[in-house]
Structures are given as structure tokens and as C-alpha cells.
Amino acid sequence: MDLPALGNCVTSLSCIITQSTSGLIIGMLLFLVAAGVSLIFGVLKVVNFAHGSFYMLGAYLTLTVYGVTGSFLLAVVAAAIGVGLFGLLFERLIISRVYGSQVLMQLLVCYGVILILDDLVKIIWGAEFRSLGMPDVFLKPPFLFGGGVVPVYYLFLIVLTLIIAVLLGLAITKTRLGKIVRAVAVNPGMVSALGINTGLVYAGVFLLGGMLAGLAGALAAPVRSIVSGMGLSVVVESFIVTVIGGMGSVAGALVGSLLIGLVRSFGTIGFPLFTEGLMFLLMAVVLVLKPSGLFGRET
């Protein structure tokens, strides 16, 4: 524990800006993964523990496409679409077989997929750490705010993710498709009786969740090491975010992700040996005060 260092940081504007930016980056990437986890659980009632592997596949697809084309934009789009399609196949061929099963069965199936994907990644790309590097378009002088340094790519990632969060929230709450998704989450039997193909809705939600995770992996590639198994810690944090924010809530996923990101960023200064514990402590406090999560509905 290093409370003097934390105190020095929170009294320095430059340190606050730098650490807050780092926390926002962690939170924004985590939101893209956690939003998919929350939507899938909220609608399908499936604990998709393999979602972190989607994030990993997004990073590796970005690495491959960028190496071939030299276009980061094309690599990001390819990763999002590719992982989304993989998520769709995963839902149709595997997850659809365990709908309504016990959580333990779902976890075992997902864990088996994690092991398979991790080994496939080692076979295809190797077991060593890989790095994409910063794309040329973002190799610009960083912005300076109050003495704090904000890289151009960080600002791009924050703005892009916020736009996605707003669009996703509007799509779920304001569009007809979003109303159908919410109705399926509450009473799929009634929705099916009205002539709506709930299986198609389930597939669409999984497709969207896969695309979000693939996009997160793609956006993380320039600033994170790429290695087999990289999705495990992300999916654990995503479930923490989902519990904090409330199951099925996009707004909750965003707020929970930002809280976790800031806790990790400032926690590394004041509690370098207890950073992981701080996340679970925050989750425990939220569960005690509001068991359904910050934005979850009481049942």
C-alpha cells in the first residue's frame, strides 16, 4: 500500500489527467466486451464465459489483416465482422444446444471452447507474445491537457467507444428491433406466440455481442500485447462489470466499465499489490447496497 503516492497523484492535475485517461482506455475496451456479455445474458440467459476468446480472436484477426493490407481501418472492420460471424456459428452450433441448461453445463461447454481456441491460436499464430504496433495514422504528437499527456489513439478510442455506446443504447431503447429484443428477454414464449422468430433474435444478439468483442480486441491490438489466453482476464472483469452495472443494461455496462477502469488505473498507484482485489471489493459493496446492480431491475 502506497497512500502517499496516491495522495500526491490526486493532488496533481497532470497525474489525474494521465491516470484518468489510462483508466478510460481500460474502461472503454472493457465496455465493448461487457456490453456483449450483458446483452447475451440478459436476452438468452446464457453465461458466455467464452466471450473473452472472441476478444482474443479480434486482436489476432486485426494483426493478420493489418499485416497483409497495411490498413488499420480495414483490419478493425474485418475483425469485428469476422468475430461476429464466428459468434453466430458458436451460438447456432453449440450454445443453442444448452439453452435452458444449468449454469454449470453452460460454463463447461464455454470452458471447453476456450481451451480449443487457445490451442488453435498457438497452432496458427504461435505461442509467443505478438505486437501490432501503433498504426501510422496515429503516430502524431500527443495532446497536452493541464500537464497531462493524452496520446491521439487514446482520444480516438474513447470518442469512438462513446459513440458506439450511445448508438447501442438508442438502438435498444428507441427502435422496434430493440423493443423486440427487450420483449424476448422478458417473455420469449409470448413473443414467439406473436409470430416473431425468437431463434433469429437469439442469433442476432450473439452476432452483435461477437462483433463488439471482436471490435474490442481490434482496438486493443495497438496498445496491448497479443497472446493466447489474453481473453481470460478480460472476461472475468466483464462479469464483474455486468454484476456492478446490472444484468442486461448497456448503461450499467458503461458505468461499471468506467468504474473498474479508474479503480485499476489509480489502484496501481496506491494499492499496487491489491489492484485485483479492489475490483472485487467494489463489486461486493455494490451487491450489498443494490443486489441487482446499479442499473439492474429488482426482481
Given for the second form:
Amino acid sequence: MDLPALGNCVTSLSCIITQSTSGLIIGMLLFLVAAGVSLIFGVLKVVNFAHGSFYMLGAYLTLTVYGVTGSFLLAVVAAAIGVGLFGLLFERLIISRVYGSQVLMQLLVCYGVILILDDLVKIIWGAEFRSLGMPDVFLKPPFLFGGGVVPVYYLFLIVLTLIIAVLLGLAITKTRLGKIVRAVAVNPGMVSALGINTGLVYAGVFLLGGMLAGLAGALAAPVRSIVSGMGLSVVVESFIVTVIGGMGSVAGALVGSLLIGLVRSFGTIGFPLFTEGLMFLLMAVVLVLKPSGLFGRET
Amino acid sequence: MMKSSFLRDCLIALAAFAILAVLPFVYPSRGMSDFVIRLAAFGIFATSLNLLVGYAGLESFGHGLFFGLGAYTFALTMQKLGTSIPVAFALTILLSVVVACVVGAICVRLKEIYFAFLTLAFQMLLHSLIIAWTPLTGGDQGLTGGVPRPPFLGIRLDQPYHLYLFCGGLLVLCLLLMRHIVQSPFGYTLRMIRDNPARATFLGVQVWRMRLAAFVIAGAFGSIGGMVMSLFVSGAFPDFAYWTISGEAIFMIMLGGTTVFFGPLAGAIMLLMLNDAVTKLTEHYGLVLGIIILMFALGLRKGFMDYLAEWWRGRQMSSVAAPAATQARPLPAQPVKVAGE
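Form predicted in complex with the partner chain, following the form predicted alone:
Below is the whole assembly, all chains and molecules, this chain first.
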């Protein structure tokens, strides 16, 4: 524990800005994954434990496409679409076969898929840590706010993910498609009786969740090291986020992710050994005070 | 009735122990005795997980917490405090019980998926603590330097045969104790809670208290599995607390069958043999294991002993009723072979 360092940090503006932006980065990337986990759980009542592997696939796809074409934009789009399609296949071929069975059976299936993907990634891209490096577009002098240094890429990432968050929230609450998705979450039998193909909705939710996870992996590639098995901590954190924010709520996922991001970035200064512990503590507090999550409806 | 069945179980346990004791003289092989020791660790661990999953209906995804906790606490007590082995055992079990009380008190009231992930979260917490607290635990290199094995009560664990017999004996003893627990009124209360918690509450059972008791008992036995592992490898490694340990244990009990007491043990035998075979053939262990898991989960869906029990019940039914009324499903020759795509 290093409370004096934390005290020094929160009294200096530059440190607050630097840590807040790094917390926002962690939080916004986490949001993209957690939103998918939360949506899938809200609609299908299945926790997609393999969602972290989607994120990993996104990062590796970006690595390859960027290496071949040299265009970061193309790489990001390819990762989102590629992982989205993978999510679709995963739902149709594998996870749809264990709907309604024991939770452990669903987790076991995901465990199998994670093992396969982690090993496949090692075979294709090698076992060592890889990194993408910052794309040329973003190699510009960083912004300075009150003494704190904010790289251009960070600002781009935060703005882009915020736009996605707003669009996603609007799509769920305002559009007809969003209404169908919310209805399927509440009563799939009734929705299906009204002539809507619920199987298609399930597949669509996985497609969307996969695209978001692939996008998260792609956007994380320039700032994180890429390695087989990188998805696990992300999926566990996503679950913490959905517990804190409330299952199935986009706003909850956003608030939960930002909270976790800030806890992580300030936690590494104040409690370097216990950063993960702080997240679990936060989750335990929320579970005790409001079991359905900050934005969840009582069930 | 109760008493005579316990006596029968004791006799079976004694017979099993006698067979284990004689085995190395009939078939002297280092590989065999190592296998039995690993089986002791994973057999105890998987069966303790099944106390939760199969009997109490608590689907824990973080049972490896206790495996890692047991291994590290035992190894650290032996290394730093220099106590005798029984004292270290007792201390480790005590600590596991305390941890299980705290974790269980938070977790057992939650709905199934929350329970599964919260237990996993606690396991990840232990894993990250082990990695971060390098001065004490050796970080990601693991706790090396060996675990001392001072003799006690004439048992010298530095000799291979003594170690083998000690671990084998622990396996038999723990299975006997757990068998006794699931056959006791407490065990039947757990089954009732699993099948119908509302009815159990109605009958005056304090559901969460019983679940907590099951969680604590399972945690204590789980830590014994970790201790055996730590004795075997003479150290402790972060992998013992990693989530894959929980995943493997879940696969073991699913593979062997959750509805039969010896299912997890059968699953542990099958998975350990599979491990040995696969690691001999290929370095892509995860790939092969993952494919086998998928074939099992999407094709077979039930464990080996579940099929065996069904077949047995079907046979008994058919011997009572008309032979044509049999519902028994054919037993697959090898449980992992069928891929029912």
C-alpha cells in the first residue's frame, strides 16, 4: 500500500489528468467487451465466457491486416467484421446447442472454445508477446492539459468509443430492432408467437457482441501487448462490470466500465499489489447494497 | 440401516487401501505410483467439487481457489515455519475453512450464474495475489526451494513408497468421509435444497446456512487436494490457483458423471490418462483437449458413470417388469469417442 503516493497524485492536476485518461482508456475498451457480454446475457441468459477470446482474435486480426495493408482503418474494420462473423458461427454451431442446459455445461463449452482458440493463436501467430506499434496517423505530438500529457490516440479512442456507446444506447432504446431485442429478453415465447424469428435475434445479438469485442481488440492493439490468453482477465472484468452496472443495461455497462477503469488506474498508484482486489471489493459492495446492479431492474 | 451401510463403506475403503498397498509389489513402476499420487490430488479435489455441483446444486466455477490456497499454505507453512506435516495439514485446513466461510457467506445467496462467476472472481483474486506478492510466494516462478518432508509417526515421506501410500491412503480416507457426509441426513438435506429450495425453506431448513456448510466442507476437502499436489511436486505454482484448474475439475466431474458418487473419481482417472496420452503425442494440448471437451459437451452430454447408472437401473427395471419395457441406453465403449454433431 502506498497511500502517500496516491495523496501526491490526487493533489497534482497533471497526475490526475494523466491517470484519468489512462483510466478512461481502460474503461472504454472494457465497455466495448462488457456491452456485448451484458447484451448476450440480457437476451439469452447465457454468459459468454469465450467473449474475451473474441477480443483476443480482434487484436490478432488487426496485427495481420495492418501488417499486410498498412492501413489501420482497414485493420479495425476487418477485425470488427471478422470477429462478428466468428461470433455468429460460434452461436449457430456451438452455443445454441446448450441453451437451457446447466450453467456449468455452458461454461464447459466456452472453456473448450477458449482452449482451442488460445492454442490456434499460438500456432498461427506464435507464443511470444506481439505488439502493433502506434500507427503513423497518430504519431503526432501529444496534447497538454494543465501539465498532463494526453497522446492523440487516447483522445481518438475515447471519442470514438463514446460515440459507439451513444449509438448503441439509442439503438437499443429508440429503434424498432432494439424494441424487439428488449422484448425477446423479457418473453421470447410471446415474441416468437407474434411472428418474429427469435433464433435470428439470438444470432444477431452474437454478431453485434462479436463486432464490439473485435473492435475492442483492434483498438487495444496499439496500446497493449498481444498474447495468447489475453482475453481471460478482460472477460472476468466484463462480468464484474455487468454485475456493477446491471445485466442488459448499456448505460450500466458504460458506468461500470469507467468505474473499473478509474479504480485500476488510480489503484496502481495507491495499492499496487491490491488493484485487482479493489475491483472485487467494489463488486462485493454493489452486490450487497443493490444486487441487481446500479442500472438493473429488480427481478 | 445407516450404520450398516457406513460399516460396508469402511470395509470397501479398507479393501481399496490394501489393494493400493500391495500394488507396487505386484506391478513396480514409477509411472504407476506417480499416477496414483496425482489421482489422489485430483480425485479428492474433483469429488469435493461434486459435493457442491452434484449434491448441493451450487455450480462453482472457482473451486480452484481452494486447490491453490491449500498448496500454497501447506508449502509455505512447511518452508517458513518448519512445523511437522500433520500440524501444517491442520493449519491449512483451518485457513481454508476460514476463507470458505468468508467467500461462501458472500456467494451462496446469489443466483447460479452470479455464484459461478463470483467464485471465479475470488479465485482470480488469489491468483493475482500470488503473482504480485513475489517476496512471499515467488511470483510467477512459483514457490521453489522444495517442501521439507520431516518424518512423523514412523511415516517417512521422503521415501517414494511411503509418499505413495500416504497419498493413496488420504484419497481413500477423504472419499470415505465425503461418502459418509453425502449419505448423512445433512447430505439428503442438500439434495432436497438442490431439487426444491422453496420446499426446503417451507420445511424449516435454513437454506443458505446449509449451502454455506456445504461450501465450507467442499473447500476444506479441496484444499487437501492442493496439499497432496504440493507434496508431490515439492513446491507450489501459480497454475494451481489459475482458472484452468477449476475448468479441468469441472470437466472431470462432467466426464465421469455428477449423479454417482464415484463419477468424479472416474472422471479424474479418465482425464489424467487422457492428459498423459495427449502430451505424449502432441504439444498442442489445449487444442486437442478443447476439441474433446466440445465433442463431449455437444455430443454425449452425460458422464460415464451416469450412463452406467442408467444402464444398471434399466436392467433392474427390466428384470422386475416385462423385458420389453427396458429403457436402458446402450453404454458407449469409450465415452469420448462419439461426436453427435
